[in-house]
Structure formats: C-alpha cells, structure tokens
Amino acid sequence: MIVFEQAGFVYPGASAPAVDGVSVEVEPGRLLALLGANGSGKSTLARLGNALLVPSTGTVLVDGMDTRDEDAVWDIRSRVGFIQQNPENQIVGTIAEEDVAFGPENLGVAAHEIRIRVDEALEAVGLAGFQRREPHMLSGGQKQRLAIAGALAMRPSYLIADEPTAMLDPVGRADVLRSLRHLRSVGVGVMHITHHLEDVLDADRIIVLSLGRTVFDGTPAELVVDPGRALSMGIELPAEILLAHELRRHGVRLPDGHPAPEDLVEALWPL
C-alpha cells in the first residue's frame, strides 16, 4: 500500500506548500481517483508517490518503505510505475519491444524473463504483435499504452498515473481508460490523475484537492450528487449527469447513481 500521512511539500523559494497535509492510501487492485484544478497539487502529490519528491512534512510509505530512505529509492520506483502526461516524454526505444524492455534492463532481469515480460505487457496493453513497431509510427492512444507497457514489464504493485488521456482524441482516451481498468482487475494499485470526472466515474474513491489540500474524499456518487457543491470545487460534472439532476428534479424516475446516456434515453421514450 501506499500511504499519504499528513503529507506535504514546499518547492524551493515557493511562499505556500504545493501540496499541504494530505491523508491517503493507494490500494492493491483499487482505483484512486485524484481530481482538482491546475495549481491544485495534483502532479506534486504523484511525484511524492514514488520518490520523485520526498515530503517537506508528513510521511510517504511504499509497502513500509519510507521515500525519504535513499537506501529504499530503487526498490520503491521498481513497486510504482509512473505515467506522465505526454507518453514521448518516457519513451526511450527506437523500437516498441525495446522501449518496454528497457526497465527490466536496468534491473537486471534475465534476457529470457525479460521476453516473456515485454510481450506480456505488450498484450496486456492491447499491442500484441507491436514489438518492432516504430514509436513515431503509433498514434497518441498507442504511445500512452507503450508508456504504460513500458510500467507493467517492472512488474509494479502499483501505477501512478498523471493526467494519461489529456493529449489523446476519443479513441486514445478510451483505449488508456480500458488498459488502467485492467491492471485494478488484476490486482495493481491505481492512482489516476485527471482533470475529466467522466473518466473516472467507476473509481474506488476520489480525492479532490485544493491549493494542496485535501478538500472532498469520497466515493464518485457521493461527489455527483450536489453539482452546486462539485463545481464550487472546480469539478465539472459530465452533461448526463446534469441531466439526470434535472430529470430527476421534475419528476423523472431513474436508477440510482449515475445512470449512462441509454438509461437517460429509456426513461425518456415513454414521455
């Protein structure tokens, strides 16, 4: 697990902590959502996850490591995988099975593991049979899933990822969204960074932060059931649940929670 105590971080010269006593664990197989606007500490707070940054107060434990222990830095980066926003950032083969060889490399790994762990991170990504694809010949979506494979081949316990879909089209975007549902599936810690409530609608929980603080923590229902308060904390509720409030305010019988567009359409077609 890994566990936020209080934690906090200062950047040199900075008048105000980035990130400001915050509180939260990142569970095997769970999702954690983080949301909140620009400046809110989000980026700060998943680089203090896996000791890019050490915290200025608090505590951040990896499986009871502790990020500040020097001694525990490649151990604690080999457990958490980290995705940033722009894939070509962290892409470093000329190759994709080069690319997501590269950290097994690093570690030591037998060349024979290292081939069973790049294809099957490759297909569990959705790029099988991509092994000696070019990167500047994938699509934005398939680089952030390289990125990701890349991750996997460590054999992490856990993924932090910052803002993943925010460069990508549609197509990207949902083919990341699938590929960070499959690894929660089969038992990885997920910590998703991202401006887009919708995708992350089936989260475990969500944290919302505001100049560093921690300002809603809860589950996705318990966060769309008052827009008024969702969007005094700079969240934007996706345009179907909005209707549904509205729906609902008139009268309109409709599942609990938040119900997808074909729920909104079937109560509608009677009317």
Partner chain sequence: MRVPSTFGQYVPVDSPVHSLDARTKIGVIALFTLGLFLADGFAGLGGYAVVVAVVLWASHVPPRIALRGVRALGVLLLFTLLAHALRWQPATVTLLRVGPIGVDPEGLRTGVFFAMRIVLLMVGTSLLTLTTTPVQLTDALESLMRPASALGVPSGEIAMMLTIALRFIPTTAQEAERVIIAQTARGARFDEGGLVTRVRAYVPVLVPLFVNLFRRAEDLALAMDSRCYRGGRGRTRLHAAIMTPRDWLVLLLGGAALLAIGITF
Given for the second form:
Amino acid sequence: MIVFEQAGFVYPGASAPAVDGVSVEVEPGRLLALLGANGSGKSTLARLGNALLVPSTGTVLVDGMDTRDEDAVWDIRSRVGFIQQNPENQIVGTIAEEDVAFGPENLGVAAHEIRIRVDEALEAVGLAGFQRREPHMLSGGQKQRLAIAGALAMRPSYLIADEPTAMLDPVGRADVLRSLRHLRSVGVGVMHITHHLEDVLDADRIIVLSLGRTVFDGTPAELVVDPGRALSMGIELPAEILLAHELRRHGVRLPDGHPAPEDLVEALWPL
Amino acid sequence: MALVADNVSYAYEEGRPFGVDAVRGVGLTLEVGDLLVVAGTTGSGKSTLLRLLAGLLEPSTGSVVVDGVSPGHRDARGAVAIVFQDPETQFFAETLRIDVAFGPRNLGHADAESAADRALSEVGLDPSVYGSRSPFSLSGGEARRGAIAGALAMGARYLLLDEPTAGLDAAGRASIRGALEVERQRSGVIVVTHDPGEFLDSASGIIALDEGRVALSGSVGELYADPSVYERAGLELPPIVRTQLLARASGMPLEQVTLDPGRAAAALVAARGMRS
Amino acid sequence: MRVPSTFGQYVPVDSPVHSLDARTKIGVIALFTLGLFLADGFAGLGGYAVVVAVVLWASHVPPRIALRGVRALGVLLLFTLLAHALRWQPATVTLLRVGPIGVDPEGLRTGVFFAMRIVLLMVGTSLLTLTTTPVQLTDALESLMRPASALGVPSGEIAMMLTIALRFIPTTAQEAERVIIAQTARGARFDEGGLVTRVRAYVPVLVPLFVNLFRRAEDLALAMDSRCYRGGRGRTRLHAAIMTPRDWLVLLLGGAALLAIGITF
Ligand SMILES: Nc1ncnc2c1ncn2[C@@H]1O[C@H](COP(=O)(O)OP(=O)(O)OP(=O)(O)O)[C@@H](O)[C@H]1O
Ligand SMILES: Nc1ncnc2c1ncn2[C@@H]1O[C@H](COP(=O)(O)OP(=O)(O)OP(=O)(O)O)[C@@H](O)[C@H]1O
Ligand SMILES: [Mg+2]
Ligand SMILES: [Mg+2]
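Form predicted together with its partner chain, following the form predicted alone:
All chains and molecules follow, beginning with the one already shown.
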C-alpha cells in the first residue's frame, strides 16, 4: 500500500505549498482517482508517490518504506510505476522494445526474462507486433500505451498515471482506460489523475484537490450527487449525469447510479 | 468574402521512407460568423488541413483561396490566424504583452500593444495584471488563453484553432468557449478537435475527417439525423446527445437536441407528456 | 521553410547487415575509412563503390534514403569540385576558358576524385547508423570504451547520453519545424533584411525551442528516475551483444579485403 500521511510539499521559493496535508492510500487492486483544477497539486502529489519528490511535511510510505529513506528509493521506484501526461517526453528507447526493456534492464533482470516481459507487456497494452517501431512513428495513443507497457514490464505493485489520456482521441483514450482497468483486475493499485470525471466513474475512491488540500474524499456516487458542490471544487460533472439529475428533479424515476443512454430512454419512454 | 478550400490534397514525403497522404480531396467554405468544427481521430489529417488553410503548406493538388486571392498574395497577409496544438510552447518574450503583440507588430499594425491588451481582455486575462507577467510563469489554463490571445491580436478575418481546450480544466475550457463566441462576431472560426462535444451547440457546421478524406460534412442537425458515418470515422457523440437521439429514434417527439442538461431534461419530460 | 530530415536515421528492417554486431560494423567501417584514404586512384574508389553498393543492397535499405545525405552535402561537393578544377588566369592549356577563369583538366580530375571520396565516405559510414539502432550503437561504444572505465571514465553514462541525444534528434527536428511554422503564422519573416535582422528573426524560434528542450529534459529525467535508472550499475541488456563467429569472420575477412583495396590501388 502507498500511504500518504498528512503529506505536504513546498516548491523551493514558492510562497504557498503545492500540496498541503493530504492523507490518502493507494491499495492493491483498487483504483484511486485524483481530480482538481489546473495547478491544484495533482502532479506534485503523484511525484511524492514514487519518491521523485520527498514530502516537506508529513510522510509517504510505500509498502512500509519511507520515501525519505535514500536507501529505499530504488526499491520504492521498482514497485511504483509512473506515467506522465506527455507521451512523447517519457520514451527513452529508440524503438518500442528497447523502451519497454529499459526498466527491467535497470533492475538487472536477465536477458531472456526481459524478452518475455517485453513481449507480455506490449501484448497487454495491445501493441503486440510493434516491437521494432520507432516512437516518432507511433500515434499519441500508441505512445501512451507504450509508456504503460514500459511501467508494466517492471512488474510494479502500483501504477501512478498523471493525465494519461489528456492528449488522446476517443479511441486512444478508451485503449488507455482499458489498459489501466486491466491492471486493477490483476491486482495492481492504480492512481489515475484526470480532468475528466467520466474517465473514472468506476473508481473505487475519488479525491479532489484544491489549492493543495483535499476538498473531497469519497466514492464517485457521492461526488456526483451534488453538482453545485462539485462545480465549486472545479469539477464539471458529465452532462449525462446532470441530465439524470434534472430528470429526477422533474419526477422521472430512473435506475440508481449513472444510467446509460439506453436506460434513460427506457425509463422515459418504455416501449 | 470567404476562406475556401477546393478539393485540396497534401502528401508528406520528405523524412519518411514512405509518403503519407495526410489530406485527400477536402473542400470547405468558411465565412465570417461561421463556427466550423473539424473532427477526426489521431492522424486523420486535421492539423495538416489547418496548415493548408493558413497557407503554411502548399497543397499537392487543389487550391485554397482567401477572399479571392491565394494565401501567399499580399492582400491575404494577416487575413488568417492560426493557433496550434500546445500554443503555449511558442512563447518567447519577457512579458505576455510583448509576446501577444508579436503578431500584429510583424504585420506592421501601428497599435500592436493596444491590440494585445484588447485580445488579453477578450480571453479573460486582465491586461493590467497579466500584461507584464512573464509568459513562462503562467498556469496551464492561463498560458493557453494567453497564447490564443496572440492569434486574436492579429485581428484576422479567419481564425483557426487546433485542439484549443485539450488538457484544460472546466473553468479554462469555459473561458475559451466564451472567447470564441465573441471572436465569431467579426471573424470565421474553425475549431479542430477530436472531442467536439463541447462545441456542438454553437457550431454552424461540422466536418469529420477519416484518413484525410471528408467522411461527413454538414450542419449539426444533419449529423444528428444520421450519426452512423460519424461513428464509423472513430468518433463519438457525447452521451447526452446519444440519449436524445435514442429517444427520438424510439419515437419521442423531440424537436431540438442540446448539450444543456437543463433544457434537454425539460424537453424530454415535455415530450413524454405528449404520449398519453 | 523546412528543416532537413535527419540523415542516417535507423531503418527498421531485417537484413544480414542489421543482424551484425555493432562492434563489427564499427570495426569494418573504420578500416573502410582508412582504406578509402589510402587509395590514390580511381580504380580503388571504383572498388569501394562496388563494395558500398553490394552492402547497401544486402542491407535492404532503400538507396534513396542512403543517398539522402549526399544531397545535403551538395554545396560542399560542388565547392570541392570547383576549388580543384577552376584556375584563375591559367598559364597552361585548359579544357575550357571563360574570361580569366579556366577549367584545369588535372584539377578537374582531382576534384572529381575528392568529391567521389566524400560521397563514398558519407554513404559508407551512414550504413552504420542506417542498420544499427542508436541503443545498439551506444552499447557498442560503451563496450569499446570499457578499458577506459577502469580509469574512472563513466562509460555507461556517456553511452546513455549518446542514446538520448540520438533518440531526440528526430523529435527536436520536428519541434523546430513546428515552432518555425507557428511563428511564420504570426507573421515572422526569416528571409528579409540584413544579417543582423535575420539572426534576430530567429530569437522567437530559438527561445521556445530551448525552453521546450529543457522541459522535455526534465520530463525525461523523471521518466528515467521513475524507471529506476541509476547509471550503468547492475544494468542488464535485452540484447546482450555477443560477437558471433559470423561477426569475427566479417570483421577479419571484410576488414582485410577493404584495407587491401586501398593499399593496392
Ligand atoms: N517545478 C515547480 N516549481 C515551482 N512551482 C511549481 C513547480 N511545479 C508546479 N508548481 C506549482 O505548484 C502548484 C501545483 O502544481 P501541479 O503541477 O502539482 O498542479 P496540477 O494539479 O498537476 O495542475 P495541472 O492540472 O495543470 O497539471 C502550482 O501552483 C504550480 O504552479
Ligand atoms: N511533418 C510530417 N512529416 C511526415 N508525416 C507527417 C507530418 N505531420 C503529420 N504527418 C502524418 O500525416 C498524417 C496526418 O497528420 P495530422 O497531424 O494532420 O493529423 P491530426 O488529425 O492532426 O492528428 P492528431 O489528432 O494526432 O493531432 C498522419 O499520418 C501523420 O503521421
Ligand atoms: Mg499536472
Ligand atoms: Mg493534430
């Protein structure tokens, strides 16, 4: 488990903390979603999660290891995969398989084992057959999935994904969301940062940051019940959820949760 | 007076072992007051089309005409402004005002600085506060708006934007939509995006590209009448629109389709009332 | 305005040349270069031209790509040719004479010889980068520098720096093109005025390019850190480079033949 305990971080020279006393856990096999307006501290929190930054106040523990402990950093990072918003800037290799192999190589994994892991990881993100492709010949969605494969090949227990779908079209986005869900199903603890609530409606837990502080901590269902409150935290609820709210307000009886278009129409106009 | 593309094609060759036909036989007309949405998946040729329209690429076949002349013509200089994907990566000046004034100054406009200030207010950045800020110190949403101001300041009749709202939070997206509505009153606007959802209510037309070809071109109403082509091009309508289209298809007498949840709900409830 | 496409970029196909160990290729090319400079007649150059053509054919690299660098060198080649061939008010008999300038047959021959040598050198050496991924290349360099690391030279880190530089050449070229186009769209002109004006015109290109490069470097450093990079220490390789008997054979026989051409002709 990754445990943030009252974690805080102040960038050198900054007047206010970027993250301010946040407590949350990333648990194996569960999906934690992190939302908040531009500049609310999401990326900073993500970097605290795998010792790319160490907290100024509070602590961050990964499977019991303190990220401040310099001797544990390597072990921590081998357990926590990390992918960033811009798919272009995180690819190290000059062809796909070299990039996926980069992590396991650093971990000192044997060559034949790396081969297996590379092929497995590419397969898992739907890039089987792209082994020899150069990064600049991949689409945005493919690059982002390559980055996920690079993290997967390290067999991490956790994956922190910082806006992994920001630059993708609907197809690429669906691909990446599917890959992340697949990870959760095989027991990886996932932290997914996004501006789009609709990407994380099936999260096990959502926290919303504002000015570095947690302003919401609960389930997606709890977040969507109050559109006004969500908006005040900088979160725009998906229009279809607002539609369901409005319909309920008009006295239409709808199934619980966030009904699909088919369910809405079925409730409004049963054939 | 219009920006017209007639059957334009473009192939990238240099730098690649194999040529890429990025745009194939695309035609469109943009007039002042239009808000045209160009949608398409990754690699469908949207950005290439914008470059062609702005005269930054020479079409392999077909032609682009700006108010009756070719984009390279003297009379067309400054008629088309373009905002690229990630425009905030083009900042270079010490202050935002100087950066925004770069375009109008290059065009030889006398009052470049005041044009810059006007553009800044239009995107919701108070020039007295932001004018003297370093463009590199801005937050994501502020930087994007500042970069868009750089195009607005050129006072072009045609404004082309590539993915203007990607990566922005709700507030940032809303302020850019607002700025485009204002801009539209005196220019023609094209918004290129792979997520056209938020522009559908205000768009005067939509073009969907699929592998460089026009898969669909028409009004939003026409799109709603038959979304199957659109979906075949790898695009998705927002769920709230799908709900209303589905309702129509199952026989609900629904006149208008809208992105506004309040109006959509009222219309759906009213339509339901007509059943009995 | 277009940024010239990067020359000698890896072509991902399978061929007997691709599958050679990078150290073999480096060795052979070193001997090829040496031989090329030893050769002092057209017969030698012709021999090397045949060798380059055969290897190019065997590498399955489209000749158009391999020759792309030559076009970029056009000016240099022309200059080499003219510098040798043209004579100011030649005293001796000349091939051609326009006013005070004459074309000297001996000089022309030398010019052609030098130009041909440059082309062969260019195409021959580019076969290395065309058929070897940058990572294989840097691994090979690292292995060749290994004796130096005993003296405290951080060969692993140097190799990694090279890899990254190579990895980002295409990206940076694309980015430069993007920024130039973007500023052109804002009315910037790069082809007007005197030298100072022209240089100043590039400020709005270079500043964002460098800012973006730093941003990119920062992201990449994060990506490498988060994937446990800590220098060469304890690092294994997906493709542990091994010199096969075929490699040794190519290195020894091929190298000897190449050198022989140069010495003989
Ligand atoms: N390297 C840095 N140096 C100084 N301040 C920084 C740095 N990185 C971020 N900040 C500041 O810290 C705060 C939080 O930034 P952070 O990047 O964590 O926000 P975010 O929620 O990820 O935003 P976005 O949605 O735009 O990605 C912001 O005020 C930002 O300006
Ligand atoms: N500079 C270039 N050189 C060669 N090919 C290119 C270049 N730019 C784009 N292409 C290719 O042209 C095609 C169309 O690219 P374009 O950038 O226009 O797509 P797009 O619709 O804007 O995609 P995205 O949504 O990813 O921005 C793609 O196949 C792309 O790989
Ligand atoms: Mg962020
Ligand atoms: Mg594009």
